[in-house]
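We begin with a single chain expressed as structure tokens, specifically the form predicted alone.
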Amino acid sequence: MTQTLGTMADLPADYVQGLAEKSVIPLWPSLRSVLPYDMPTRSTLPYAWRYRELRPYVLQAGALAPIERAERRVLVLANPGLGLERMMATPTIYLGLQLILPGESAPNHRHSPSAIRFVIEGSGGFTSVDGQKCPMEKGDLILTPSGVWHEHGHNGTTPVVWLDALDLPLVYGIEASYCIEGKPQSISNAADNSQTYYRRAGLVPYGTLNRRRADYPLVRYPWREVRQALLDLAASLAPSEPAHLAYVNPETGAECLPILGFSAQMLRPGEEGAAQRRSCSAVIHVIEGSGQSEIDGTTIDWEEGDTVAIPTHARVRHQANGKAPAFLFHVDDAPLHRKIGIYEEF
């Protein structure tokens, strides 16, 4: 094993200059920065965005930025370790708090990054996805996959705020990020597929057996059903077993989207436990309850509405406070890690 590598200072200046003029650099002086031993080099910090502190700014944006001038009225959650201008929560996950006010509509478009909406507060909002009108209630997960038309509207009386999560850093980083405008969608009067076709696990419309499985047959996952499923699961498990459910494609059982993965976890009152240490980066969003997470030795308190960034390879412990359970929504890039063959658990 090489212990000491040569540096740029070891090389003749004219040699280095000659290489630079040809857009070439020697690897060995920088080898350990890109291939460190044992643990990746990480800039992502364990960090919490406090919804209680950010909410006034979100609402103020409604007065400062008319929807016609904003298109999407969003405050981006940028990890300080990665730089505010890069708009990253982790190297692959973009997060934003989006606001829509009563009577407003955010225009129809589609884009190359995949996105999800996770509702934080309010009612009366909706997202239309390829002609399917999806109600937006607190805790609902709505998918807007890559290349799929989507628009937002609001028929209610109070502000609606949701968490956006996109694989934008990855898609932008490979110079593949772009958007296309579209005309307003034609909406059917039928309820969305989450209310009709895929209401129960293990049951799918019979006709799907005779056709190719759909990439995105379900785009809305109502929180009321996920929450009850977590309560039922927790009641059937030993106290030491985690109550944790993955959001999946109901026809294939595969992850919902190709790059980012999503799951929901219930922490019983006072429950404390180490999460599986994994190669992927992640964020958690607090749906209900309060508690703490210890991430690589840094303790972060959290409460309802807060969002926390978790770096790759981090050692993590979560604990719920009080006499009520805590419910967490997880976003990670494990699907990407699995596809390119670098996913690990430790």
Contents of the next structure:
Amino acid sequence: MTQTLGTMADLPADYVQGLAEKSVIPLWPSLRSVLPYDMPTRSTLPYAWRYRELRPYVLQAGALAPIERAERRVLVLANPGLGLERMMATPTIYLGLQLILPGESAPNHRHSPSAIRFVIEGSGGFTSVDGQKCPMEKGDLILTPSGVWHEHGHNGTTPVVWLDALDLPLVYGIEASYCIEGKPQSISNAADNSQTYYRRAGLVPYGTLNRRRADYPLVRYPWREVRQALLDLAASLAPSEPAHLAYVNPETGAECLPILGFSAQMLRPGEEGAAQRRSCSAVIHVIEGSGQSEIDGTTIDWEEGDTVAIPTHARVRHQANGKAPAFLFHVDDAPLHRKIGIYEEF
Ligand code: GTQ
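Now that we've seen the form predicted alone, could you pull up the form predicted together with 2,5-dihydroxybenzoic acid (GTQ)?
To see the whole picture, the full complex is given below, headed by that same chain.
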């Protein structure tokens, strides 16, 4: 183990200057900063965005920013450790609270980053994804994958707010983020695929057995069904076994998007969540209930609507409060970590 690396100050100034003029720098003074021993250096802070505090600002944006002048009326949840203007909840996860008011629409577009919506409140909103009209009720997960047309609308009577999660920091960071504006979609009257072809696990359209499968066969995961699945699962497991379900592609069983992964967990009252350390960064969003998360020794309380950032390599434990279960929606970049071969659990 090298004890003391040479520093810039050890080097003759004209040598360093000569290299800099040719856009070259020596590695050894910075080696430990890019390859620290044992643990990555992290700027991401464990941090909670509290819906109770943010909701008035979200609703106020409805009056301050007409949808025609906003395109997407979104307040971005920026991790204070990473800098507000970088719009990162974690190094790969962008989060926003999006508001759409009755009668409004957000125009059709598609972009290279992949996105999801997770509905926080309100009824009657919808997102059309490549012609498929997806109702948005509280807790529903809607995918708008990379390159797929999407537009939002609202047929209801009260404001609709949802959490946007995008792999934007990664795609922007690799200088590959862009968007294409489109004409309004022609929208099918048919129910979305979660109510038809992929009505339940284990059934797929017959034709997919002998033709190429769609990359994104299912784009809506209704919370009503996920919640019931978690309740039934929790009731049948030993109390120590986590009730935790991953949202996957029903054709392949793989993660439903390439970079970010999504899952839902039910924390039973009194359940001693196991402490876990993983290489990926993550966020949790509280669908229902209250409780706390211990993240690298810091305890963060949460309640319904709150969203919490979890840095890479953090040791994490979640627990529900009180007598009712808590339901958490998880977003992580484990699919990316697995693809590039750096995923670890410790
Ligand atoms: O709704 O399509 O929060 O394009 C950021 C970029 C939402 C969207 C965001 C977007 C959208």
